[in-house]
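Here we start with a single chain on its own, the form predicted on its own, put down as structure tokens.
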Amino acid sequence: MTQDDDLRTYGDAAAADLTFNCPLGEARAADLVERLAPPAPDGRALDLGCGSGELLLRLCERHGTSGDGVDQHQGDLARARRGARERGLAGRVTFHETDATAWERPATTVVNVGAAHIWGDAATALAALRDVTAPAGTVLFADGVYEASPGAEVREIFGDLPDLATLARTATDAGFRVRHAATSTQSEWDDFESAWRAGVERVGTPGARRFADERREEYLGGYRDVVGFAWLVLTPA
């Protein structure tokens, strides 16, 4: 097994039991679902880079709408489809194994959480999301930001992230109005990181334990309080 294979195995194991593969708590998830209420009952939701589809399923279940989830990870899509069947949403929510950058059909509610990298960066992602957002639609865009000045080691891991204000300006430059802007709380981060490492630990190998230990040190000794996760609710300008 190569190092890349190891990393994929650990990442899959980490995400397997997570409700959301990002620092998102239940209270914020419920709040966002309400903020993303469609302008009309016949609206359609779209999640580009949907992962296990949890947020999309909650949106469609809460508001009685239909939706499409787009991803290229077969394991995540299998979990998403299983979730749709279990909630009685298989007839309304369709999951597509395809490249999100090739999606062209607009939707009234568009979601992109932690998947701006599909397009390369936040600016390109936001421009693409604007193209698939209906005129009266709403977008949820979430991505990493710096909440404090990073040291060299943290910057090497995460690259040149913007701060929240810069990300909001990038959204307005892409043709959106920013209706809501926030970042995950420290508690959301701590819970997410702990649960993520616990998933890796369950692999049970010495390599997995070393990987979990390295992640813990990177977080507690490096990017905790430095890297944030931004949540923007946007509407077309």
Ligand SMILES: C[S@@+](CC[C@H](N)C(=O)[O-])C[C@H]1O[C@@H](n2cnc3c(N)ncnc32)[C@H](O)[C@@H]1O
Contents of the next structure:
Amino acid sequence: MTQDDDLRTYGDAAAADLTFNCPLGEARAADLVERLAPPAPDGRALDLGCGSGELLLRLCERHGTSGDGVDQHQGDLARARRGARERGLAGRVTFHETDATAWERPATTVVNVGAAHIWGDAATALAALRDVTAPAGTVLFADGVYEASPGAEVREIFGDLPDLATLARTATDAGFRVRHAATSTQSEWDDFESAWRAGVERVGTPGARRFADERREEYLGGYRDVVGFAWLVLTPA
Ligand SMILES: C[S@@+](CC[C@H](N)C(=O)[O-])C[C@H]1O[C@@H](n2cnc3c(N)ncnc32)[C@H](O)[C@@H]1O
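Given the form predicted on its own above, what does the protein look like in the form predicted in complex with the ligand?
The next block holds the full complex; its first chain is the one shown before.
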């Protein structure tokens, strides 16, 4: 196996038992689902970079809407489709294995969580999301921000992230009004990181344990308290 294969294996193992592949706790998930109520019962939800589809399934279940999830990861999509079948949603929620940048059909609820990198950066992602948001629609956009000044090692891992205020301005520049802005709590981050490392460790090899240890060091000794995860609920301006 190459080093890239190893990293893919560890990433898949890390995500396998996560409900959400980002620092999102149950209380915030429930709150966001309420904030994303569609403007009309015939609304359609769209999650670009949906992963295993949990948030989209919850949205469609709660609001009785139809939806599309878009991702390129076959394992995540298989889990998403299984979830839809188990909840009786397979008739109205469809998961597409395709590149999200090619998606054109507008929706009333558009979700992009932890997947702005699909377009390269937040500004390009927000412009693309604006293009597929119906006039009375709502967007949930979530991505990394700096909450404190990063040291050189953290900056090397995460690159040039905005702070929350800059991200909100980027959203308004892309043609949105910011209806809600927040960042994940420390406890959501700690839970996410611990669960992620536990998934890697379940691979059961010395390499996996080393990888999990490195991630723990990077987090506890580096980006904890520095990198935040921002949640923006947006409507077209
Ligand atoms: C960090 S995960 C977030 C998944 C999900 N939104 C969540 O919060 O659980 C990022 C997702 O983006 C997907 N992705 C990356 N590039 C993509 C592309 N070009 N088109 C569609 N999905 C893509 C990955 O497969 C992955 O599932």
